[in-house]
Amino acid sequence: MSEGPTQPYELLDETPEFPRLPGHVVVSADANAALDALGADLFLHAKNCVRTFGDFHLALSGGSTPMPLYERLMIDPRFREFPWRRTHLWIVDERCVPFDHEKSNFRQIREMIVEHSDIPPSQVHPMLADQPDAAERYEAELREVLGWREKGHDRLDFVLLGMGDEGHTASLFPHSIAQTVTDHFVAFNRGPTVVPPDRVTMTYPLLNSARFIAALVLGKKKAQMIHRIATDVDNASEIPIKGIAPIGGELRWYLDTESARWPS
């Protein structure tokens, strides 16, 4: 499958004062032009994986940081023809609330991507995080829909990931519970480092298996934890986002000049 940006990105390895990450990292000028490349990005994979395979299989994180790119798949002309209608949508982790929640991550997508774009109903697949048995539905009903495709393709085409200023990943916080499970695509975490409250997650199996991970990283006040990443001295259970290491798949970071600038 074709892939790669549409545009000439700043790469980190050709830029010796920024520091060097796992996998394929964009460096750009401010944030907007690092949404206009993992946009980019975004919407390529989309298309070629629905010519590929007939449809896309697509987690989004929750928080602020990625709420811009989705107010832009919306909005911007440029992604007037995102497949949305061969698109099944999955949420990479959940607070343990219900939707109407002000802290729900599944209510920010539902309200910024679901309600306005023309994705079946059938295709958005939210966590019942609020559920006690939300991570064994969760994944059963990973396994059943994946389960249409051939084997070896079986897996999610693009997972859009945050970074927490402690260094957690989806619902992944340092020296938690979730971070231990390897067989299991989706847990509970809980635990006295687990900000409240509790969270269903996918797993590092889950995550790593993936086509595509994207790492979205915005401003200055993550400048210090990516120089800790760079200099690959702390393991994946003091810095969670470490653990993600896609096995044939790509890890792409996307920065912008404050995240990606040594912190002084």
Contents of the next structure:
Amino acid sequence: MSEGPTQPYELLDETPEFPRLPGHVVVSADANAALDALGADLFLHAKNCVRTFGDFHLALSGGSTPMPLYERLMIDPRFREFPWRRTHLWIVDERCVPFDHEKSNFRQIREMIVEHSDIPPSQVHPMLADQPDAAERYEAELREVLGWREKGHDRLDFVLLGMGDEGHTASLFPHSIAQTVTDHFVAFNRGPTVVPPDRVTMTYPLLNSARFIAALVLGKKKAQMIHRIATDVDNASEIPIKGIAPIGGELRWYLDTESARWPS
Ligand code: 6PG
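For comparison with the form predicted on its own, kindly provide the form predicted together with 6-phosphogluconic acid (6PG).
The complete assembly is shown below, putting the previous chain first.
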């Protein structure tokens, strides 16, 4: 069996012209190379988790940035051996709309991954975000499925996050109610800063318990916020992605030179 993609990137943590973010920073020459780096790490984690635990719990975000990665996972021969049959697919956040709605994250992920992989339907976990008890139901499902793992290993293995221009991640928006939730893994989010429609989102306690968190942030539009994060002035309430701080796991940022360069 092929070992899949090698790691085609260089860690540039120590390079002074790039931002110092919490966690590891991988800066790639362009978006394609960043997706290669992330794809290689994802594949490696998937294989390692399947080898260690027998399965792999992956939580994916919506937004436009990760779509080329999802496509790549399906068509690039380097990912042919991706262990979809052993993968549980979770959704980081969802808009309160039905699955067939154009704004449904699950719709996109289903069209790009679920319909083109051999992932068993019972291992696909959409959020029924248009239901009034969506958050409780998703939390119960997470607890039940992850509960099959040995204690201590009952957490998400790999979470892919994006970041909005104003620093939101998942559906945790600045000064929003879901940011304050500490006793639940999943919560509704609504309010003046939440870009409509209302949302259901994984909360900090669940996200931060993950074994590996990948933050994929590409393009010039995001550079200003990346550098604001690095200055350490604002708190997590102002810039929600600053609340991402894994407990015992790893946070790795995947940037391209456009998002990593000081905005001119
Ligand atoms: C969503 C996401 C959200 C996203 C950011 C970045 O459902 O929209 O989970 O947190 O990652 O808004 O979105 P872009 O990749 O489109 O910039």
